[in-house]
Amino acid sequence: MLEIHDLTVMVQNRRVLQNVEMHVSNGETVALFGPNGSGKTSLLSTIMGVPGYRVERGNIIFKGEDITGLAIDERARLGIGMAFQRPPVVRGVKLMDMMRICMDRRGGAGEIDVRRCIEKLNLGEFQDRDINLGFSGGEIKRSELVQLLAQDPDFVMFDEPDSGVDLVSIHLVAKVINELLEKEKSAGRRTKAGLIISHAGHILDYVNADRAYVIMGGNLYCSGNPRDLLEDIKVKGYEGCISCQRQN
C-alpha cells in the first residue's frame, strides 16, 4: 500500500529525515518507535503532505501512484488519513458539520450513521461545539478518531494515540483504532493498513502491530518484531540500536 524510497526532507532549511526506506503492505499495521525529536512526526506529516515539509529527494508511492508532489487534500481523497498528536482548534466549524462533510465526500451517509460514530467515542456533548475548542487531551484524541471514522481512509496514521490518555479512554481509543484497521477480520481479509507512532509502546498492549521500525535523528535504524524491539530498547536504550547497526 505504501512505499517510501530514499526520502530526505527539509523543514526551514533543517534536515528532519534522511534516506528513509520503508514499506507498509495491505492489511499490515506498522509501529514507529523513537525518542523525542527523532523524526517520527516529521515522517507522518510528510506522508500526509502537511505544508512546510519539503521533499529534497526520494519518492512516496501510495497504492502504486507517486504522491510526492500532491497536496494534503488530494492525498486525503486518495485514502490517507491521520490523527495528529496536537491538532489545531478549528473555530467556526462544529464537530457534527465536519463529520457530515467527511461522510459526504465518500458517497454520503445518513444522520443515523453520523450520530452512531459520535456515540462510539462518547462525544455527544461535543457534537455542536467548535472542533477541539476547550477539549481535554483525551477528548481531542477521540475527536481525531471520530473524524477518521467518518473519512474511512485506506491507510491510517496515528501520532502517539496513547499519550495523555487515561486508562479508561485508552481502551476506547484502542477499540476504534482496531475498527479502523479491520482487526476483527482475519489477516488475509484486511484491506486497511496503518502506521502508529508510540514513544513507550503502551498502545501495542491493545492494538497488535505486525512490524516496527526505529527512527533516530531522521534515520531509520532497524525493523523487526515490535515486542522484541521494545524489549531491546528497554534494556539498552535507543543508543543500542545505533551500536547494533554499526556491528552489522
Second form
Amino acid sequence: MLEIHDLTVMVQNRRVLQNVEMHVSNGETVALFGPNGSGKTSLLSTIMGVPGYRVERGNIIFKGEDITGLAIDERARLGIGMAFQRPPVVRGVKLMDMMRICMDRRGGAGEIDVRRCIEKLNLGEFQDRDINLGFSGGEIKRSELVQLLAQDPDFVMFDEPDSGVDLVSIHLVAKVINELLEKEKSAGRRTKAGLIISHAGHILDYVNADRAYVIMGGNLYCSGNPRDLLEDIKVKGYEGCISCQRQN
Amino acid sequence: MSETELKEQAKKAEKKPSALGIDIDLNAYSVKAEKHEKIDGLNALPGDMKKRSESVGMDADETCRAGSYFQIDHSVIQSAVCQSGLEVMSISNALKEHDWLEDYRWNMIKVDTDKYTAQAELKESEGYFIRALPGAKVEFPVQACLYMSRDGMAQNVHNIVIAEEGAELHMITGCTTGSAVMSGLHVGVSEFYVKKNAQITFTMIHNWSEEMIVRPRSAALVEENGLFLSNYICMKPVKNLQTYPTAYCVGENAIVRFNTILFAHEGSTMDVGSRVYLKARGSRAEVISRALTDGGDIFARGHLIGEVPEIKAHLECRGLMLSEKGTIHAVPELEGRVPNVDMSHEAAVGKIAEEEIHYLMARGLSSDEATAAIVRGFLDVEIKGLPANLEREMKRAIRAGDMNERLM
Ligand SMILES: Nc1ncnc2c1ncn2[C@@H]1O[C@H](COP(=O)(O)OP(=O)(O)OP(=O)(O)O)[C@@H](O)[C@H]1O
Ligand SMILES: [Mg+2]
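What I would like now is the form predicted together with its partner chain, since the data block earlier showed the form predicted alone; can you produce it?
Below is the whole assembly, all chains and molecules, this chain first.
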C-alpha cells in the first residue's frame, strides 16, 4: 500500500528525516518507536503532506502512485488519514461539523452514522463544542479517532493514540483502531493498513502490530517484531536497540 | 425644546464634522426625490425592489410579520399592522397623532451631534414610528425597509421605537438601494425607548452599494428590568460607514446586548462601535463584534462605561483578515468610574492560522473549503433571546455575504 524510498526531509533549515526506506503492505499494521524528537511525527506529517515538511530527496508511493508532490487534501482524498498528536484548536468549527465534513467526502453517509461514531467514542457531550477547544489530552485522542471513523481512510496513521488515555478509555480507543484497520478480517482480506506511533506500547497490548520500526535522529533502523524491539528498548535503551543494525 | 429652538441648534451644527469617520460634503447629495405611490402589500413591489428588500430580511408575504413599514426615498409606501397593541406608522403621522411624541424626539440623540443629525432635522426627512403598547407581546417581528431608489441622493431618516411597560417587541430593519444605485448618502437617526420590564430586539441588515456613504445615529434608553438586544449585519460593499450606537441602562437590572457582524470588501471602510453606559445597579451589557476583511478597512470599537457599583459588562471583538490587503483596528475601551464594577474585554485580530487550514485539509477539505468552514464558524455568533425566525433571517444574511460566491 505504501512505499517510501530514500526520503530526506527538511523542516525550516533542519533535516528531520534522512534516507528513509519503508514499506507497509495491505492488511499490515506497523508500529513506530523512537525517542522524543527523533522524527516520528515528522515522518507521519510528510506522508500526510503537511506543508512545512519539505521533501529534499526520495519519494512516497501510495497504492502504486507517486504522491510526493500531491497536496495534503489530495492525499486525504486518495485515502490517507492521520490522527494528530497535537491538533490545533479550530474555533467556530464544531466536532459535529467536522464529522459531517468528513462523512460528506465519502458521500451517502447520513446523520445516523455520524451519531453512531460519536457514541462509539463516548463523545456525545463534545459534539457541539469547538474542535479541540479545552479538550483534555485523552479527549483529543478520542476526537481524532472519531474523525477518522467518519473519514474512513485506507492508510491510517496514529500519532501516539495511547498517550494520556486512561485505563478504561484505552479499550475504547483500541476497539476503534481495530475497526479502522479491519482487524476482524483475516490479513489477506483487509483493504486497510496502519502505522502507529507509541512510546510505551500500551496500545499494542490491544491492537496487534505485525512489524515495528525504530527511528533515531531522523534515521529509520530495524524493522522487526514489535514485542522483541520494545523489550530490547526497555532493557538496552534506543541506542542499544539499534546497535545491532549499526554493526551490520 | 420648541421646533424653532431645535432648528436653531441644528443650524449651528450644520457644518460640524462627526467625531469619527471621514468628513462628507453634504452638498454633493441631493435631498430631492420624487414621490412614490402607496402599495397594497410588499408582493406588489417591482421585481428588483422586492429582491433587494428580501436580501435585507423583508418577508414579502408578510405572513410571519406583526407589521410592515416600507419607505422609498422619503415616501412611505406602506405601513401596516396585523396585531393589536402595536402601532406602525410614519414618524410624520405619529407626531400629528401623539402630542407627547415631541418629548421623545431628539431626546436620546442631540440634534447638534454633528452635521448628519443636523441635516436630518433641517432637510426633508421621514422615518418610522413603532410602538408596542403596555403589556403587548408582539411575537412576530415588525419589519421595516428603508430603500433608496435614486443615484446621488441623500436619504434622511428619523425613527422612534418604543416598547411601553411590560411590552415585547421584535424588529427587523433592512436598508438597501436599488441595484442601479451606485452612490448616495443615508443618514439614519434612531431613538429607542425600552420601558420598565419591556424588551426590544432590533436586527438590522444593510445591503448598500459600492459608493454609498452611511451615517446611522442610534441610541437606546433602557429602564428597570428592560432588555435591548441589537444585531447589526453588514456583509456587502459600502464606500464608507460610520456609526456608534449607544445604549443607556438607567434602570436597575437593565440588560443591553450588541452583536455586530461586518465584512469589508476592498474599497469599503467601516467604522462601527457599540457603547453602553451602565447607570443603574445590576445592569449588564455584552458587546460582541466579528470583523472580517477581504481588503477593506474596519474600525471595530466598543466602549463600556460603568458608572455605578454592581454592574457587569463584557466586550468581545474578534477580527479575521482574509487577504494581504485591508486592515482591522480594534478599539476596545473599558471605563470604570466607581470601584465595584465587573468589566472585561477580549480582542483578537489576525489571519486564519495555516495550521488550522492544514488540519481541515488532512480531512479532505480543499484549502478554500477549509477557509470557508472557519469563516462560517467565526461569523456564527450565538444570539441569545432572538426569535427563531429572526435568527434564521440573520444567519441567511450573514451567509449571503459575497464570500459565498468565492468560498462557499
Ligand atoms: N516546525 C518545526 N520547526 C522546527 N523544528 C521542528 C519542527 N517540526 C519538527 N521539528 C524538529 O524536528 C525534530 C523531530 O520532531 P518530531 O515532531 O518529528 O519528533 P517526534 O519523534 O514525534 O517526538 P515526540 O516523541 O516528542 O513526539 C525535533 O527536534 C523537532 O524539534
Ligand atoms: Mg511526535
